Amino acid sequence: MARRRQRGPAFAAALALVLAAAGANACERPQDWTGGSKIAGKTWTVWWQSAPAAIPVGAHFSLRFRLCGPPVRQVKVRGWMPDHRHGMNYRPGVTLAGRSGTAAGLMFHMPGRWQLIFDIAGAAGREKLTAEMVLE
């Protein structure tokens, strides 16, 4: 008689794991958006929309995101200017609703290449996803 082999709870967990970012990957723009950018992680995949839609130098803007992925825990989200070697003056405020949510009072207060980065952790660990943009 063959035996058959069990497979425990630490299996089906690393099951979930690789379907979940399996998922992440093909990850489709929200129904209800017109327009917006994508950024696809190992984990995770943003779809991300700035408000107004052109960011604006020296002004405030705000962004609503929808992650695809495993569950979430925090999403953190900041700017960088690679060349400059510094970030925003304002420190944003950021809303999450399972996986959709807001940031507000973000600032590119200069010109310049920017780096639009979204720090995600969940369950599953931790990923930054970045967007790099020039702003003139």
The other form holds:
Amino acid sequence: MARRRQRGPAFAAALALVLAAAGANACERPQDWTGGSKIAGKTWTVWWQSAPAAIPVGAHFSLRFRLCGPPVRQVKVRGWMPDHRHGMNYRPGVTLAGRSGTAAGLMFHMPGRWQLIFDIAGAAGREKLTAEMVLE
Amino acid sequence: MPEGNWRKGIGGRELAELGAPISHCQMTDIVKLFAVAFCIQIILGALPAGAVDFTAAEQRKILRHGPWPPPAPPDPSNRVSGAPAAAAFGRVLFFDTRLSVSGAISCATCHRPETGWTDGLARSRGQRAVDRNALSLFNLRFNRWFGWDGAQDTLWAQNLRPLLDAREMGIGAAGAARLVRADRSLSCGYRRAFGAAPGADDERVFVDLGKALAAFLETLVTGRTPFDDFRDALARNDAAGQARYPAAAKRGLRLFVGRGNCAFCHFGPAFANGEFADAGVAHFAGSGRADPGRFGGIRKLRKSPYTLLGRFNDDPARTTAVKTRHVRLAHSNFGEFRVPGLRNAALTAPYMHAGSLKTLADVVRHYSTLDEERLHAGGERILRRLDLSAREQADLVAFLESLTEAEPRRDGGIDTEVPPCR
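Can you now output the form predicted in complex with the partner chain? The one shown was the form predicted on its own.
What follows is the entire complex, opening with the chain shown before.
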């Protein structure tokens, strides 16, 4: 079963506050969602949610995401195991409409520490937002 | 007490550690006084839960290797998956040598029920020699990919390959379809399985043979093993049940989920994560050629008409085609082979994709003395030279042997009687 350890929720919250103070979008959970996780970066913030909600080991999953921030040209989604230095055996298909998107065909094929990476590009630059989790 | 292979060579002391029932105590060599002493302890119910106590983290890792058997819904890409009449027809096809050009080779030539549905050879021989070791046919319905290189994405497509490969059976699509149409008994079996006589389209009839064979092979699910009994006893917190599992197997299991790193790849109830890896085995295909492994497998898959993305998928929604659509070809796939499941592995020697290792002890020694230089530079960092002691190696073997079911089915396990064709 997946036990997710999101990186620094406190940090994310603090950053959200700073951004809000600076007049940036606070990036609330999309109104039509229940659940999901947030990763806040300098330029963009992403809300994402996987299906199934607990990411399984060795089975395909998909996810949806919603971005806050300046316009987005492209989003790539990747998986990476930093301890083993390998990624996924599958290339996810990403759809993007405005700031909302989906990714299909992901698979974390081993237990252990995984990073889910959103690689976002737009006129404002490029940013990688990373969620880290340990799958058992 | 199941009578699996894993009990071979267990002495009085270890038998006592099994927490064996009284009948087994009586069978032990009573000359060994300490064994008798242990037996008395068992009778008194005083034996502790076993010499090995697992930490909470270890227990979680052990539990995910079950429960067994897992649910096995029919394969939506095969309209006769799970149908007894198709399984019965598939069983007939499996043993029919007329499906080879020489009339001498059947599927069972290389997949013999008595030897764990393999041939016991390092590399198989059909019409001619092939490059690889025959995979066993247990638990196929839980595979994601088929073949050592995963060149097939369904069981039915995998079954077509030997019929097309001139080195194996080589009869070809037209030859196989002609045979089934011309033979009264085979065409009757076809009709029973598919509800209509074989049609005029050779390729359709041919693919249907792969699907009937798949319906048969899906029934070869392995039974419960000593490991499963232990695992479930752990889940129920049943100390007596846990005590029945030999201490050597427990120590081997600890290595398997722990320092050995085995469970990264040999993951889940089938002890395989369904993917591919380089386990440090030389991949020469003879005569100086290298076996490209997964790299070649993905390329073959992409060229094949018999995949989930092709016209022979019976599922219009293509619900299981995600893997095929998204699979990624990478240079690191070169020399990778499918992580094999380990249930009943004790029955399917020799091991590895070209049968290079003769026994499970050889496999364990391979991992223990692994040549790290041979693994991909800059590749995965999971396998390490383990430098296991002789006892640790024996423990790991004892654990692997405890994944053997008591009585492997040799009949294909088709319980439903299907009326014979006339």
